[in-house]
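In the form predicted on its own, a lone chain appears below as structure tokens.
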Amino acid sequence: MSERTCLSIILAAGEGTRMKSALPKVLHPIAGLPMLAHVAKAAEAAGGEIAVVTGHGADEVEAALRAFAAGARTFRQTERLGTAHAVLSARPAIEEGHDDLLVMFGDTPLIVAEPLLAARARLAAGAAVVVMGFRTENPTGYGRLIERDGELAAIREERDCSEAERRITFSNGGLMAIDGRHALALLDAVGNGNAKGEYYLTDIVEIARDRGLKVVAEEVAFENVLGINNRVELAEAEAIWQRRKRRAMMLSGVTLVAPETVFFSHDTEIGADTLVEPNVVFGPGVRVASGAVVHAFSHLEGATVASGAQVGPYARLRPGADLWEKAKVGNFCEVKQAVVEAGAKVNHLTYIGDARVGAGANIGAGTITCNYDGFSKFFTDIGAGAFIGSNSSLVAPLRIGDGAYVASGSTVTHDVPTDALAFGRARQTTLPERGKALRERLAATKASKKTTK
């Protein structure tokens, strides 16, 4: 298989008006990645080059492609004249003479490499056209795949089916593999004599058979060819993708206490023996090493969590958060663009942003790194073994030395040397009996308001 060259043509020209969105349909995300990117990843894994046919929102689609499939070539379908016409929009790529041609759709984000490789194997074994189909107990609305003697005889649209053919459950999934030696000739032979005056890709089945070429159907799981046309189907596809990812995570050695409540991004990486409690969300760019614990109701994005570290419950790690071995970020804490070094603890109700928390340091409840003045961000450096008392405000730029103490309730605006003790709070004043007098005055004021109503 590896010696055969392959071209994957991904059709991404449809408007998808039922999405009711200004965003092109194929750019709507599944697990944080555009649908089109999922298809491109599957095509890449199946081998060969990628060509994308764009139409509606072409500029946006092509710009997005550069981010996740920089090597893909793009071709524009300026008129919407059917699927065969769309494929021929990539004629220059087809003319290069690849052994295999895969035709895919940008709105089928659940496709994976295995069925594509299986279709390519059928081409290598002598088929000229391979149509990917699925079986369903309710085939209503789908074209039927009619087989005879182990080959595909026809794709029959439901409206044209006989009563016997309507009972066929093997349905057309749309995706197709074509022998590169015959691809252009078959595509050029497609006519537009149908009611819509369009050029249908499915017509090449009959054309190929009339020319004595072998046409076969390859059965795939329905999920692989599930097309997305509206927000309901988008949510259904997201649910399927998440179910697949959860299963893969657990089989790789990750414990998910309540799998159905955990949500992953397309690029989430988690090491074996990590425990993930219920209601955790992993946004893009998260890497968690082996043996970490992510407690319930935590949200991680763009963060790195080392072995033995703990997150949450109810913690938020924002982009740039980097927890080293056995570090802890506890409940109702937020960390952004900051390193929490080995064994350091940020346990309660705390914000650490644009900072370093040194190894073994302890950050008390209610501590805030004041890192933003409305225009620029500033850095706070907290040394190893430092102790920051509860309800402290650390006004950056600031350096707290190794082993230093900051007294609770302090506002610290100047550097604190190594092993020093810093107080940054006003002197307490206590006035005897004044509390009682204040309480009586406030009670009288409240009572007078009631009598005047």
Ligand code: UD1
Given for the second form:
Amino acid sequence: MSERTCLSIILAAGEGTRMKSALPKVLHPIAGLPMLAHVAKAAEAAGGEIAVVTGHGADEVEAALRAFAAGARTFRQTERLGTAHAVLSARPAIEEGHDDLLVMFGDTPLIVAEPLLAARARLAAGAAVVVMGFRTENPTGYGRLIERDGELAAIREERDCSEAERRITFSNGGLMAIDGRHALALLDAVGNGNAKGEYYLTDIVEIARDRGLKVVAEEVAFENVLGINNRVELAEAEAIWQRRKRRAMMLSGVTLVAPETVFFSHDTEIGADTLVEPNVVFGPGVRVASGAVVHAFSHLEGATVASGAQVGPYARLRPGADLWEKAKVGNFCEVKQAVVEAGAKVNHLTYIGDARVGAGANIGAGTITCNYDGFSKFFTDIGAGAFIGSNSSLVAPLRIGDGAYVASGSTVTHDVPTDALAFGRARQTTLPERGKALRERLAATKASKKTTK
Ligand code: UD1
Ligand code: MG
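Form predicted on its own done, so how does the form predicted together with the ligand look?
Entire complex below, previous chain first.
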């Protein structure tokens, strides 16, 4: 089948008014990636070229598309006259004469390559049209698939169903595969003489049969054809996507102690034998190597974690955080745009931003890199094996040498050379008996106020 060429047409012209959003429907994200990008990825994995039919919010959709499917061509449907009309908006691409034509919807984001490839295989085996159907307990609102002798006899929209037909649970998912040699003739034959006055893609089933062509239904899991029309369905799709991803992660060797509480992004990568504790969120752009531990309640985004490193509990890794082997970033620590080199420890209540923490360095509790003056960001360089005492403020730009030692409670504003000891705090003054005297004076003042009332 691989030598057959393929064109995927993704319909993305819909307005999606029920999303109640300024953002075009197909750009609403699932796992941090626009729905349309998920569909384009599946199309790409099924092989061949991609054409996207835009309409509502076309400029915005086309601009977004360039970021995640640069090779996709776009066509505009200026009037919304139905699904067959939308497909024909890509007429120049269809006319190129691809062997297989896949029609997908931009608001049906959970489609994956496997059922698309199965549909292409049915085309290769002689079908002219393949309709993706699913079985459901409640088919209300969907077209019913009527099969006869292993072929698809008709798609009956609900309002046209007889009593018996309405009880059919095999339903139209909307997506189709069409033999490229017949596609244009079939689509051009579709009329709009129905109740809605629209050109229905589903009409090609009957047209193909009238011409003696073979039409079949390919059964797919419902989630593959779940269409998103509002934010409730968007959340359902997100939940299904997360379930799939958790399963894939576990099967690839990642331990998830409480999988249902861990949330991934479309591009999260985690190596085998890494342990992820409950309630962890992975934002976009995270790579965790093998044998690391991400403790509970951590939030990672744009971060890289090397093997044997430990994160959390309650850690926040922001974009540019780069933890090398066996580094540790512990509870209530935030790391942004900073390298924590091998074996370095940032264990408690610390902010490390725009910095390098050298190998084996120890950052005491409550240390802050003061990287921002309200206008610009500055860099802090902490050498290998340095020790930063608790509750220190490191005012950038700043360089702390290898093996240097900063005393607790220091505010460090000048560079500290290699192996030096730096104190950046006021000297302590201790006055014997003065604590007691102060307490007595304060008590007397308070008592005199009460008597004058
Ligand atoms: C369609 C099917 C129905 C099936 C259901 C599954 C048809 C005629 N009916 O109905 O049998 O059970 O999907 O969800 O195909 N679009 C355009 N331009 C248009 C019209 C539609 O781009 O002029 C796009 C929409 O944005 C959407 C997709 O095509 O992404 C499907 O259109 P929609 O109106 O949702 O069709 P349904 O009524 O749901
Ligand atoms: Mg729909």
